[in-house]
Every structure is written in C-alpha cells, then in structure tokens.
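Next comes just one chain, in structure tokens: the form predicted on its own.
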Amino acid sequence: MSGRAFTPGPVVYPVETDEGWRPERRMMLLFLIAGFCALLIGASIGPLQALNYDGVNAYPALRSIFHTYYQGLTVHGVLNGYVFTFFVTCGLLVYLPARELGQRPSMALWGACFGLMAVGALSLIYAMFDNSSSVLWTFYPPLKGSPFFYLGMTILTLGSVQPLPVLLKMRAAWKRAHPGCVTPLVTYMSLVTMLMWALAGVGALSELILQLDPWSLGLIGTIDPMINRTLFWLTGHPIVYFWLMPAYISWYGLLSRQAGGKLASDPMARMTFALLLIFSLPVGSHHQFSDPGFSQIWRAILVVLTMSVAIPSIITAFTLGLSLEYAGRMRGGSGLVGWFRALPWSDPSVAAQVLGALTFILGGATGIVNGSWELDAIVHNTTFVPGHFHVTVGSVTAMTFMGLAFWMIPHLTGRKLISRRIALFSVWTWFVGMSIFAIGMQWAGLYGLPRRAWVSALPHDTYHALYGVAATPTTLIAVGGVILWVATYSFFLVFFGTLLFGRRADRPAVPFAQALSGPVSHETGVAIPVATGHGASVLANRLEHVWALVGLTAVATVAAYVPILWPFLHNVTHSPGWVLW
C-alpha cells in the first residue's frame, strides 16, 4: 500500500438512480426534520445548564419562558434523550433496510408510528412548557407532573416501536424470495435493535400503564418510587443501546464505504449486535447501586454483568479500526497514523462518525467507572454521571446522526450542501466543545459538585465556599456549553439552509458498504442475494436465528430482575405525590 498515491478529497458516491423511492423518502424526511427540531430547542437549553454549574444563573432574564433551572433541564433532557433520538431512529431503521432489501415498507404502519410519536411529543412539550411537570427526563415519582406529561412519554413510548412489526413484515418478504440466504446486514442489525428496544420498552411502559398514568389522572393515590424506579432502569438502561446502535449501524453498514474502503468483517458486527442485545437488558439496576432495598450478594453480581457490555464496544473498536485502517491505506495513507490522515476528512459526514467514534473511548471508559459498585460511590449524584452520558448519546448519537444528515439531506432532496465548510466547522466544534464540556464535569464531579442542582442560585459567597475549589472544571463546562452553542446553530445553518436553498444535483446513493469477509452486504439499494446459508459464515448462520437470541434475553433479564423487585412488592411504599416547582 506504502506505493500507493495519495488520493485527496471526499470519496465521491454513486448517484441515485431508482427514482421510484418518493414516498418514503418523504416519509424518512419527515423523520429526520422532526428529530432535529427536537435537538434544536433541546440543544439551545444545553449551555444554560453548563453555565449554572460556573455560577451564571441565567434563567432570571428567562423568566417569561423558563421559571426553574429544573424547568429547563427537563426540557434539555427529554427533547435531546427522547424525542430527538427515537424520531431519528425509527426513521433509520425502517429507510436504511426498505433500501438494502428492496423491499417497501408498510407506509400505513411507519405512518402510524411517526403519528402517535408526534402527538407524544407534543404532549410533552405542552405539558414541560406550562411549568406543571418539571420531572426530569427520569421522571422519578413521588414527583408528580400532569397527566399530559405521563400520557404523552406513554404514547411516544408505543409509537416508537413500530417499527418493529415493519422489519418483520420486509425481512419476510425477502426471505420468501431468498431462500437460504442470511439477513442483509444493516437489516440485521437493524432488526436486533428493535427487538431489544421491544424488550427493553417492557419496563417504562409497565411503570408508566399500571402506576404513573392512573396516579396522575388521580384514579390511585399513592406510589411506591421503588418499584417505579427499578421498572425506569428495566428500560433506562438500554435505552442507551437504543441510542448508540442506529449509530453503531451507519459505522458498520456504511461508513467503510464512504471513507473509501470495506468492513473488516460482516460476522463480528453481527457478534456486536447478538451480544448487545442479550447483555445490555439485564444489567440496568447497577443505576440503583446507592438504592436501599436489594441485597449486596446481587449488587457484586451486577457490577460482572455490567462489564460484559464492554464486549461489544471493544469488538466494534477493534472492527471499525480496521475498517478505517483499510480506507486510509486503499487512499494512500502509510506509516502508523499515515492511515488515519489519508482519511477522507474534508467530507463532513466521515468527520463527524469518525469523531463521535473517538469520542467514545471517553465515554466507554468512564462507563466503568459508572458500572463498578465502589467507584460508583465516590461519582454518585454528581456531575460525573451527566459528563459521561454526555460523551455517549452528546457525541456518539448526536454527531453520527448529524453525519447522516448531511449525505441524507441531499439524498432525500436532491439538494447540495449549502457548505461543506461550515457542515466541517459544526463538526469540529461539537467534538471539541463537548469534549471540554465532559472533561470539565467529570473532573467537577470528583469534587463533590452536585449533578442537577440550581447551584447557580445559591449566594454568590455560599457558592464559592461550597465549590470554588473545583472552579478550574467549571470553568471548562460553561467554556464548553458555550463552544457547542455556536456548533449547534452552525449545523443548523446548514441543516435547514440546505433544505430551504440548496442546489438541486444528482442525488447520491444510500453508501451501503462491501465486507472483507463474511455475507456481503449490497453495494447499492438492488435487491440480490447477498449470501446463502452454505456460503455465510458460520457464525452469521448462528446469529440468524434471532429469536433465540431474544428468547435467551428475555430469560436472563427476568433472572436479573426477580430478585430485585421481589423485597419491593412484599415491602411497598405508599407515597404521595410531590410539585415542588
């Protein structure tokens, strides 16, 4: 490779040439344009939160539009954790594999879907505006929001996995006519995630049917928060998943090809997502560490459980940097990081996944921190916890979907980037505003500095005897809060720009990528068989059968979770309800 001439520039993408894709490139537009509104007002909030934590109380001169610093974190949460995320996923997840397969997807169910995820979130911008459910994106009880708030995270909830029912319903279809082949890739993963999400949604949807919906239209009276709490984490936890596998998806199933080269190896990324789903469910009650009420015995056996979910991200690791590694060297690159240089990195859509990769080393690594029971204790309730979530849904999720958008746009309209200059300027500030804004509350919350607290309203003098210490990390965060403000409203110059004035040009292709080794996956949106059974590696033989897969999740999470909700159902709480805003 060492011979090879170095090739400059983004890697050009074939054009589009199947015109007869209008309705759902429509319909995954609508999606895409929801999902980043969502982030717009969520990501606006952002700063004013890493402002508090320096001691700049902003939310006075907001007071026409926020009353509370708790007002706007719930806002912040939920738009950014909820609605942004499960828009732009659910619209992934049926577009990408209608394309890979060939095959239409049900328009009246992802309609639906799209539907009943509007009227959720509109219930729950109603209901976080009017200053009635300041709850958090956690929504714990006692405190208690209006039934607009519960109804609306309920009907979000139901339309978000909808599209599960549209990926069985494709997959069918070709299978029938494709006997003996395995699953195309980006359909399998694509699959698996919902399947985990379906599995995952079990447990708010319990909390939120059976307890907090009757509780808040004052059909029962009282709450046990345990329970409550415990059933959040059930669907808490892989939340997270739900969050970083669509983005996991476009590293294995198309970034390669847009940096120029090949995945190293279809069956590992098949591995990762088989492995996501049966460990990422059982484990979510290594949130409630510092809760009373379940046995030490069961904590130590959380704290092993947890760190299996390190095993997928490490093989991703390993995988897309191969994948890289080809690209950069297919492009010229030579020596040890000559490779990575050679990437194309004036294209902003590899710039951004490549960066949000990198991102995540931070995120994974202080992830273990979170999911150990004794160093769990010492960053408990601080901001150590927010400035790693931050460095997984904050840079992973949120800079890989806007690298999506941005070959996306133009594929769904057939317009050109207004800039690809400033799409490259969004990117980088993002990356290096979020990555001072996580360093800062890591760093803050090994001090003590308390995670969602109005710390900003505390006396000037009380604040800086209290944590004035740590003003070196906060200081870091408002730096930080304030780099991603102008990178937010930069991509967004862009995001809406190119929708509103964009040229018209050819429309590029969906960057399906070519594996190494193992089933291939298209190359274009054409349906062909990509592999058959004989031809497929072992092992994406085996991981074919996903509904083992599920059923051996489903058996461990119950395993996991009887234990733990058992002392809580013979010992229950019966709490009132708490407005404290």
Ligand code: HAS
Given for the second form:
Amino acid sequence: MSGRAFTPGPVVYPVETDEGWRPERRMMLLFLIAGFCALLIGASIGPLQALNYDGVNAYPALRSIFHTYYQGLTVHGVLNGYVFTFFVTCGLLVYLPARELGQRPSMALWGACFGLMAVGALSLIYAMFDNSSSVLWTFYPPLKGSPFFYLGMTILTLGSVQPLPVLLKMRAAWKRAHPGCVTPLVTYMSLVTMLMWALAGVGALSELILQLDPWSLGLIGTIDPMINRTLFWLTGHPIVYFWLMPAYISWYGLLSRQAGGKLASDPMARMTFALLLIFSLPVGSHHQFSDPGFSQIWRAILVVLTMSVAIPSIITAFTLGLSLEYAGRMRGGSGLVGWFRALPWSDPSVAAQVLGALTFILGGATGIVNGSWELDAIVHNTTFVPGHFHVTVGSVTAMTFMGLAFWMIPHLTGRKLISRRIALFSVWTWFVGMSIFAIGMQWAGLYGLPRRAWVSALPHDTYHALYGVAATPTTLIAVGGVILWVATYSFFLVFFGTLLFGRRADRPAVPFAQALSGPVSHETGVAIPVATGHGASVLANRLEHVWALVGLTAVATVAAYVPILWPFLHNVTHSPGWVLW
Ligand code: HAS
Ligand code: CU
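Rather than the form predicted on its own that you just supplied, could I have the structure of the form predicted in complex with the ligand?
All chains and molecules follow, beginning with the one already shown.
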C-alpha cells in the first residue's frame, strides 16, 4: 500500500442541462414505477417461501389472500420474473439509447408497449389472485389456469418486444446523420438485447397462441405437455439473458463512469452481447436434461453449448473487473485490494451494482453445475436451482435495477434521495440476505430438499424425519428470507419516499461511461455520443452487422431444435387439463 489517501465520497455526476426531454422522462418514470410496484408485491411474498422450507407454514394465517403455497409462489415468480423485469427493461432500453443518440423515440410505440404490458399484467394479477391459475412461473401444462392467465401472458410478452421497432427507427435516423459510424455502445447493446428477445419470444408466443390460449378457452380439448415444455424453454432459457443483459448494459455503459473510471474495452462489450445473442437461443433444453424423449447425443451437445453461453459472462467478469480496478486506482486505491476499497462505496447506486456483480460469481458457478448433465441429475428439482437463480436474477438483475433507480429517480424527477444511508442499508441487507438465502437453498438442495414443495404443510414429525438432516441450511434459508424483508421495505421507503417527499435539486445527467481506448465510445456525460467508423476497431465494425448475427442465431436455433422437437411431434400425447389447487 502506498498510503496515498483515497478520494472520499461518491463521484459527482454532471448536471443535466438539456431540459427538452420532459415527455421521455415521464414515460421512463412510469415504466420504473410500474416495474417496482410489481417487485414490491412479489418480493413481499418471497420470505413466506423461505419460512416454508424451515417448516414454518404461514399460509393458513393468510387464507383471505392466498389459498395455497403454490398460489403465493406463482404470484412471486410471475410478478418478479416477468412484470418487474419487463417494465424496467422496456423503459430503460428505449430511454438510455434515446439520450445517448439524442434521438426522439416514437412515443406512440413506446406508449403502446406500456399499455399492452399493463393490460397483460393486470390480467395475470386477476387470474392469480382469484386462485384460478396456480401454475407457477413456468405454467407447464397439463396444469391448467384460466384464460386470463394465458391471454395476459401473451399480451405482456407481445408488449415486451415493442421497444425493438423504436430502437431500429432511432438507430436508422442516427446512422443517416452519421454515415460510416458504428452504433454508440449503449444503443448497440440495447438493440442486440431486443433482437435476442424478439427471436426468443417465438417459443413462448407460439406455445401460448397455438396451444394454451385456445386450450384454456375450450377451443381445443387436450394438450401435449412435452411439446409445450420444449417451446417454453426455447424462451425460458433466453429470458434469463433478457434479465441479465440490461444489467450488463448498466455495468458496461454506466458503472465505470459512476465508479470514477472508464470502461476497459468497448469492443469486448460488443463482443459479449453478440455472443449472448448467438448462444442464448439454442441451449434452452438444458432445462430438460431430466425429461424423457430426446437423444443422449443431443443432451451431450447441449452441455457443450451451455458452457459456451458462460463465455460472454467470463469476458464480462474480466472487463468489468478491470474497469473497476482502473476506477479504484484513479481514486487513489493501490495494492492488491486497495483499489476495491477505494471504489465509491458511499454511492448506493455503485454499491448495489458491485455487490450484485459479486454475488454473480456464485450464481455463475452454480449455473455451470446445472449445465453439466451428470451434476444436474443430482440437483435438478431441488432447492439448489432456486438457490442458483436468486444469486442471478434475484441479485444481479434486482440489485442493478435498484442501483439504477438510485440515480434515475433524481434524474427523472429532479428530487434528491431522501436518505443515502437507508439506500445503502437496503442494498447491503439485500446482498447479505440474498447470499445467506441462496447458500442455504443450494446446500439444502444437496440433501434432496425438493423445490416448489409445500413441505411446511407436512405433519411436524414427517417434516423432521424427511428434512431434519438439513436443519442448518433450512435455518439459513429462513434467516436470509427475513433479512430480505428488511431490505425490501427499506428500499421501498427510499423509492417512494423520494418520489413523494424528496427535496428539489439539480438533475444528475445520465452517467454515460467513456471507453479507455479512444473514440469508439460516447463522450462522458454528454447526451450526444461520438462514434466514428474510421477510429472504430475492426471488431466493432464487424459486429455492426446485426442482421448477420440474427441470421446466424436463427440457423443455430433451428439446427438445435429440429432434432429435439422431431420425436415429440411424431409421438403426440393428448393430455386433459389438471387443476390441483
Ligand atoms: Fe441459470 C436454471 C445454467 C445463468 C436464471 N437459471 C435457471 C433457472 C433460472 C435461471 C430462473 O444448464 C430456473 C428455471 C426453472 O424455474 O426451472 N444459468 C446456467 C448457466 C449460466 C446461467 C450455465 N441463470 C443464469 C442467469 C440467470 C439464470 C444469468 C438469471 C438472470 N440455469 C442453468 C441450467 C439450469 C438453470 C442448466 C437448469 C437447472 C435445472 O436442473 O432445472 C451462465 O450464464 C452463468 C455464467 C456466469 C458466470 C459468472 C461471471 C461473473 C461475473 C461477475 C464478476 C464480478 C465482478 C465484481 C467483476 C461465469 C460477470 C468484482 C469482483 C472482484 C472479485 C473484485
Ligand atoms: Cu437456462
């Protein structure tokens, strides 16, 4: 350690000087509030599930709201996994590019996106709360929910792809004004994310429109569970990247600037997104390693493909790590860990994102366990899997979105956070609670504790005879859940408190990062970026051909899915619907 003093305090963001973005700011705020309201309900239910695993059955006391554990779990998964993430993402992936490019988005299309998603979400909420549709977030048939559930899901999903035409239009206008230039980074990453999601949506949308919607309306009598599961996972795997990529957009596009440094490599960020586009789609059936009916060879190929989809995240770990190290050293940190301590930890937006990234080391490692066929046979359908996804979507995505809210609410409303301390407290408790919870879930999974099981409803002796052996991890699960309750409500205290009572202050500008290596990025803190075709790296120029990437992805997906779907299509089963709740 050199003993040099750290630069204290958070990095000061430049002040927003362009006051001409009022309609866009209001629309973005609407998306943010809708998304976080869903999280408020969804996250409030989570600890009930944590207590369930420790043998505490809170559901009889809540009978006026939830009839079963499965109803609560469905609300939790759907609101957190679909409604929260879709609203925040569909706001963000239009607003940030619009500000980066200095282009007005089509408010009609963006508004239609919000309207469709709101109708879809309300329909889902109705279907879940009237206890007609406890089909969990995967809505696997032959479990049969009400038409409001499936139609709501269809409309929500259709709404969530609407940012794509908005982005394409803005990018085309920018390209006309800047011939020969590569697309500025945040816009590039947003566009690739939406292209990935539009392709991925084909699976669930065809499942919903061709099968589940008409089936729930009584237009067709029976359903094939295997075909539907396969179509679900064609979307259900890439959706995890639709949760991850917006967080990566913030990490690559903003975080290094917020941390006081620069992005280590702009072309590596582009490469990450291109690889996530290509690899995300073909691997969906790694969720079906334990399903019957498709060949061993394909399972082995899926293992290899799944390991490939981890590569862009490993690139991200190094690029982000280097960017943060650069920021820490710029702030006076030195030595092996000094740079890490020198990061602006007093900025809740930075703390949330860096802590989210740290938990992803565990989330990524457990993903690789799941992706290894033999190991997945041990952990599949145990609490290990929800343990894995709470240190991915429950931390990386949720914490990055919380971090975004901490600078975005002041930016959008011109109100200062009511309390930086409570904001910091909420992200640290979320980090600690989620880590304890996830470690407990993964550990208990190794004892065979089943996921999605109302174990607390078992007679006391039976519960202890079966799961007493996992007493330590199930206690961790419950403790983590209770800490997460504290984290949730302290976060929402700051969120709603700032919206309603925050003091008026200057708006911070969007903290766009600048790349270390020259002109291929946007200018720090200025809405209109500088990107040149001449200075751009060969890689950035090559990756500009997004339609070629889309073509490659489509071919790879067809090649992966034809051999898996073929046997199912030739052995169709006709199952009636089941209502088990
Ligand atoms: Fe997964 C199941 C495989 C990533 C979400 N996953 C799930 C389910 C969900 C989910 C929701 O192959 C359950 C679905 C259900 O209900 O059944 N997953 C993977 C693999 C990855 C992966 C290989 N998953 C995610 C992400 C998710 C997510 C991301 C949400 C956002 N997953 C599976 C498989 C299953 C599965 C199987 C099925 C299991 C079964 O049996 O049902 C990879 O993408 C992971 C790669 C990630 C890394 C980590 C990189 C680390 C980074 C942080 C660096 C930190 C820094 C901070 C720089 C290799 C980027 C500073 C650090 C310092 C040290 C200073
Ligand atoms: Cu997956």
